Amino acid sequence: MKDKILEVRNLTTRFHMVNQEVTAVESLSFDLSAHEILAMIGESGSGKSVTNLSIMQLIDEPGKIDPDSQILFKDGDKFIDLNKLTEKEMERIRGDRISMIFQEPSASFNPLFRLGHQVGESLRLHGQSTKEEAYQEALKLLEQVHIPNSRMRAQDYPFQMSGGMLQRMMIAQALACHPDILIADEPTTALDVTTQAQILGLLKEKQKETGMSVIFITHDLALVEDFCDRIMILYAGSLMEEGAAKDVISSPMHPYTQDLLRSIPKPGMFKAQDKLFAIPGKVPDPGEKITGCPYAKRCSRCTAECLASKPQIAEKDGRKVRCFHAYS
C-alpha cells in the first residue's frame, strides 16, 4: 500500500448565517496516498469545493472549520494538523507544498499584471528565486504546459488569453514550487471537449513527471474513468461511496452513483429514441436539517428506514458506501 500524504478526519465546515447555520461538509473522512489521483465527484452543492478550501485553510467568515476536525499533512517523517496552524505557518505550505487550481482562471489572475510575472510569483513569495530568476523559471513552466510562443505569451495580460490557455497558465502557476499535492477544482469547466481532453492529458503528464498527488474535483463521472485511481462520491456534504475508479464505474453500489452514471449521454442513445435520464428532485437546501439519508427523497430505493435515520458507512473489499441497501 502506498504511503499516505494526507489524512482528513471528521472534517466539518459550517457557515453561521444571520438566521441559520449551514453545514456544508459534515464529518467527512478520507485519505490521499502519495502519487495518487483522487476524484471527488458530486452535483453542485455537494461540498466538494468547501472540502478542499478547508484543506487549504481558505474558509472565510462566516464560515468556520470545526476545531475537532483534523487535516493531517505529511511533513517529513511526521504529520502536522493544518487545522491547528496559524495563518503565518499555513502561508509557508499553501502554494508551495499544496497548490490549488481554482474553478475560474479568469478571476484568479490580476488583470493589471502580465501573466509571466504572476506565474513566477509563488517562487518569489516562498523565497526560492529572485524576481528575474522567477520570471525565467516561469518561461520554462509555460513551455512545459505546452503554451506556444511562451516568451511572447508571458507578456500578455489575462484578458488576451483564451479559456484553455488561461487554464494552462493556472496549471503552470500551481506547479511552480513542485507541490506534493495539487488540488484541481473543476479545471475543465466551461471548456470545449477537445480542450478538456488536452487539460486532462496535461495534468496526467505532469503528475507522472513530478510524482505529486492530485485531488481532482468534478461533477462529471464521464471524465474520470481513465484519469483517476480512486473516486469519492459526495452528496450534501457527506461521503456516499468510495472505491477504486474502475470498480465504482463498473459496479456502482450507491443509488446516487448509479443515477449519476445513468444520466451520462451515451453514443447512439438518441437514435434509439431513448430519453436521457435525469435525477428527480434537487439537491437539498444547504440550511435544511436532514434526519435520514441525504439522498432519500430522490432515491428510487427509499424506504421508511432511509427517512428515519442516516446510514453509517459500510466497508467491504476496499469499498465504502453509505446506504442501508448496498449489500442487500
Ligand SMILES: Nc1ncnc2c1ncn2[C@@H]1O[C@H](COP(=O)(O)OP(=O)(O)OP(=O)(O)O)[C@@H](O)[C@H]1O
The other form holds:
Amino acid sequence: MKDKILEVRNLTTRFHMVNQEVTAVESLSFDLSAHEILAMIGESGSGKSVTNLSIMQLIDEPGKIDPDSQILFKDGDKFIDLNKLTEKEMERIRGDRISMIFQEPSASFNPLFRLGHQVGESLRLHGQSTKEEAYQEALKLLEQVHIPNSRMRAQDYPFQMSGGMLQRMMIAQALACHPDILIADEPTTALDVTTQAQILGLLKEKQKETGMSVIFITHDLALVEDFCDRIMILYAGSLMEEGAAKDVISSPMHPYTQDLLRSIPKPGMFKAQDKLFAIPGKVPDPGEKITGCPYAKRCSRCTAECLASKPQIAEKDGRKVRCFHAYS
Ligand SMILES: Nc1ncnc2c1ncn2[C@@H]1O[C@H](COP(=O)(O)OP(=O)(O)OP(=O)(O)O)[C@@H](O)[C@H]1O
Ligand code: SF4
Ligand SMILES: [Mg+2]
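Would you generate the structure of this protein in the form predicted in complex with this ligand, following the form predicted alone above?
Whole complex next, starting from this chain.
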C-alpha cells in the first residue's frame, strides 16, 4: 500500500439512550492512503456518517467512541491518535487538516450570513489573513469550484442557492485550508443526475490538483466505479467487503455487495417485462441484538452457521470479506 495517511483500528461508537443502546459502528478497521479516493457505501443506518463523525471527533452525547478505538492520523513523520486528543488539540486538525462536507448543508452554513463571508471566515479561522484578504481568497475559491458570477453569488444567503450550487459552496469551504483529507458525506444525494456528475467531476479535479485524500460516502454503488480507487461496503455498522473499486464491482464476493449491484438499473432496462431487483427485508432496527451475520435475514445464501455466529473478516490479495459463504 502507498503511504498511509489514516489508520482506523477497532472503531466502535455507541449511542447510550435511556431505553436502549445502539452500536452504530462496531470494531471497524481500515486505512486511507495519501492521494486515495475511498468510497464508503451502505444503506441508510449502516454507520457511514457515524464512522466519519467519529474520525472528526464530532460525536455528541448520548454517543460515545470506545476509548480503545484508535484513529491514527499522519502528522509529519509520526501518527497521532485523534481519539486521544483534547478538544483544543482536535480544533487544530478539524477543518484545517481534515475537512468534512456534511450530509446536511445546514451543518455547514449559517442561514443568516452571506456565503462569501462564511467561506472567508473559515479561512480566517485557520489562517493569519485579514478580513479583506480572506474575502478575496474566498472569491478565488468560488471561481475554482466553477460558481458562475461568483463575485455576485458570494453576496447570496444559503437559501438563495440551488442544491448543486450550495454543494459547490460547501466544497469551496471544505477546500479553503488545503486539507490532507476531505470527507464528503453524500454530497450528491439530493441532486439531479447531471449535477451529480458535475460535482463528482469537480471533486476529482480538486483531488488531482491538491493531492488530498478523499473519503466519499454514498449509498449509491452505481456512482463510484470510475470515481474511486477503493470501496468499503458497510452493513449494520460492520465492514462486509473491501477492495479495489474495479474488483469489487466486477467480481463482488459478498452476497450483500452482489445484491446492491443487482439493484442498480441497467442501460436499456425498463421494458414492460423488466423488473428491478429489490433486496428483500430491511436493515436491522437500531439497537437490535444480532448474534449471527447481520445480513442473515435478507441473504439468499444464509445457512444455520450464519445464524449461529458472526463471520470474521477474511483477507486475501488486498481484498477483505466477512461471509461464511463468500463468492470467490
Ligand atoms: N445522534 C444519534 N442518536 C442515536 N442514534 C444515532 C445517532 N446518530 C446515528 N445514530 C444511529 O447510528 C446508526 C448509524 O447511523 P448513520 O447516521 O451513521 O447511518 P448512515 O449510514 O450515515 O445512514 P444514511 O445513509 O441514512 O445517512 C443508525 O442506526 C442511527 O440510528
Ligand atoms: S455469512 Fe451467511 S448470511 Fe451472512 S452474508 Fe454470508 S452467506 Fe449470507
Ligand atoms: Mg449518513
